[in-house]
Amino acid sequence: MLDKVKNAVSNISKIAVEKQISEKELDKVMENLTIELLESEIPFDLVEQISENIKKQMIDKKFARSDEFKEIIKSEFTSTIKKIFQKVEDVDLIQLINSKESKPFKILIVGINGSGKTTTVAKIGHLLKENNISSVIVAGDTFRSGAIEQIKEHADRLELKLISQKYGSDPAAVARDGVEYSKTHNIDAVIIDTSGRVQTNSNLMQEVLKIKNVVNPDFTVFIGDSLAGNDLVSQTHEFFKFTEFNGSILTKVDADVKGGAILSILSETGKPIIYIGTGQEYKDLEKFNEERFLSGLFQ
């Protein structure tokens, strides 16, 4: 997952073999392994706490094999993830659903658009149904043309109940339909979907918390694009401080994921990364595993 890292590791390593490294030669190691760190975009903060843990073990050390000293980086980028995660509630939508007695439990969804926001949607009405809870679907999306009907053909193929109103109409007037409409029909839940915004707009990003101060939702979720590199960090930071999301879903986790995104995503909100997204069908929705994670950080 951090290849670039890896490949630092393995070329420093060799200099760390049979010598004692002084703590000039040591300085720029760790720059050059900086670098690396900070492309692979892990937080800065973290990049410095690995970086002077790291030199507090290698100064004036001789190591026999390259890869005592692989194993120092990866025992201290293990330890102090560890410590993130810590610091990270556990949270199972699914049982939060479960225990709620007054329905339907508000998910809202929020996130900019292209980050596969409408298909997570459709993915989290397919996980409800594959645990017996029922929901309804709201197309909060009025502005982006072509929004609600992308949703409805969702909402079709799962078999689910889509609330919508004309585009234009007040997304916070269509959320609250839905929550009326479940009340009355006794859903379990309400998906709330939102337009697609970028976080620099605050009069978007105030309808957001115009939605979420109407509906009260139980359980606001953040769509976050795995991709989208250093923009992601932005992107949490904004919403985080607008909307006070409970968890995030990172999409396309399929694809090559530095892996610095979910890190950053930890460490800036403290909120869980509850779902990953996996691929392009219902299905592929999968629990966030912090342990798998780790393993694969030097796979």
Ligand code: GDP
Contents of the next structure:
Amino acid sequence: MLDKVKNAVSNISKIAVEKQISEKELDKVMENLTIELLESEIPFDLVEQISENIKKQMIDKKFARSDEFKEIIKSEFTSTIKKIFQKVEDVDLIQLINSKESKPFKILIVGINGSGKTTTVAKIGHLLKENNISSVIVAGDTFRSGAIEQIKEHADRLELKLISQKYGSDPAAVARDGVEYSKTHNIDAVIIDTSGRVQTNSNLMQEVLKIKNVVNPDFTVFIGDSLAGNDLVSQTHEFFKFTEFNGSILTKVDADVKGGAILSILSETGKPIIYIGTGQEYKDLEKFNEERFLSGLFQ
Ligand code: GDP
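Right, and the form predicted together with guanosine-5'-diphosphate of this protein, after the form predicted on its own?
Once more the chain from above appears, this time first in line as the rest of the complex follows.
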């Protein structure tokens, strides 16, 4: 992740060694860094803030070693990102489920098609099983052809009960079925998948809101595709506006060399990233680790 940023920092370090940088030269250098940061999909506000602070510390200074220069950039970057992390609450889904007295714990999954929603629903089912938490899956996407079969395949493979109705049914009714089934069968958690489409589709948002009102979820999770680029910011914004989700899961992080998506979601919502998807297998769901993210930035 953040490969472009790493490259930019090391290029700047080369330029800055053994000479005093003039304001003009620094402007040029910072312009390049800014472009690299934006291309890494780091939010604009953050890029501006980082660039300004670095500039203040650098102007008219002479650097004996490139490391010195690198350290300033590194520490400015790290402290800005740390400030974002500090604003975000630390959430452990397993702990939340285990501490709820009345069963089931209701998890509502939202996000657009192709973001990895269905796969992530299955990954969560697998994770809960590993933690001795029983669960059922609700096939809440009654819209997209093939969606019910796709999620059934996962449920069968994981040996989890799937609650479904036919295509065109009201997803809120299917979700309610899932909650009722869980209550009568003493199931710990219900994972409710929903339909995708595009985030600007008002029908979709109304549908998600209806499910939310009917089942009153304990935790709503937004699934964001880390490869979606700028579109991820608008998806996050729209879903947050309508659902006020409690946390997100960022998928396909294994294929993401830019890495700015994590910062976009955090600074856009202030809500935690509870897991990241790191592959296509059920086990590929990891807790997002801030320390690891920070220490990986400049290695
Ligand atoms: P949905 O339309 O949102 O339900 O998306 P799917 O669950 O069908 O996923 C779309 C594609 O992304 C599938 O090929 C998944 O295997 C893949 N995918 C999902 N999560 C990850 C991940 O964390 N890493 C990688 N590499 N692929 C993923």
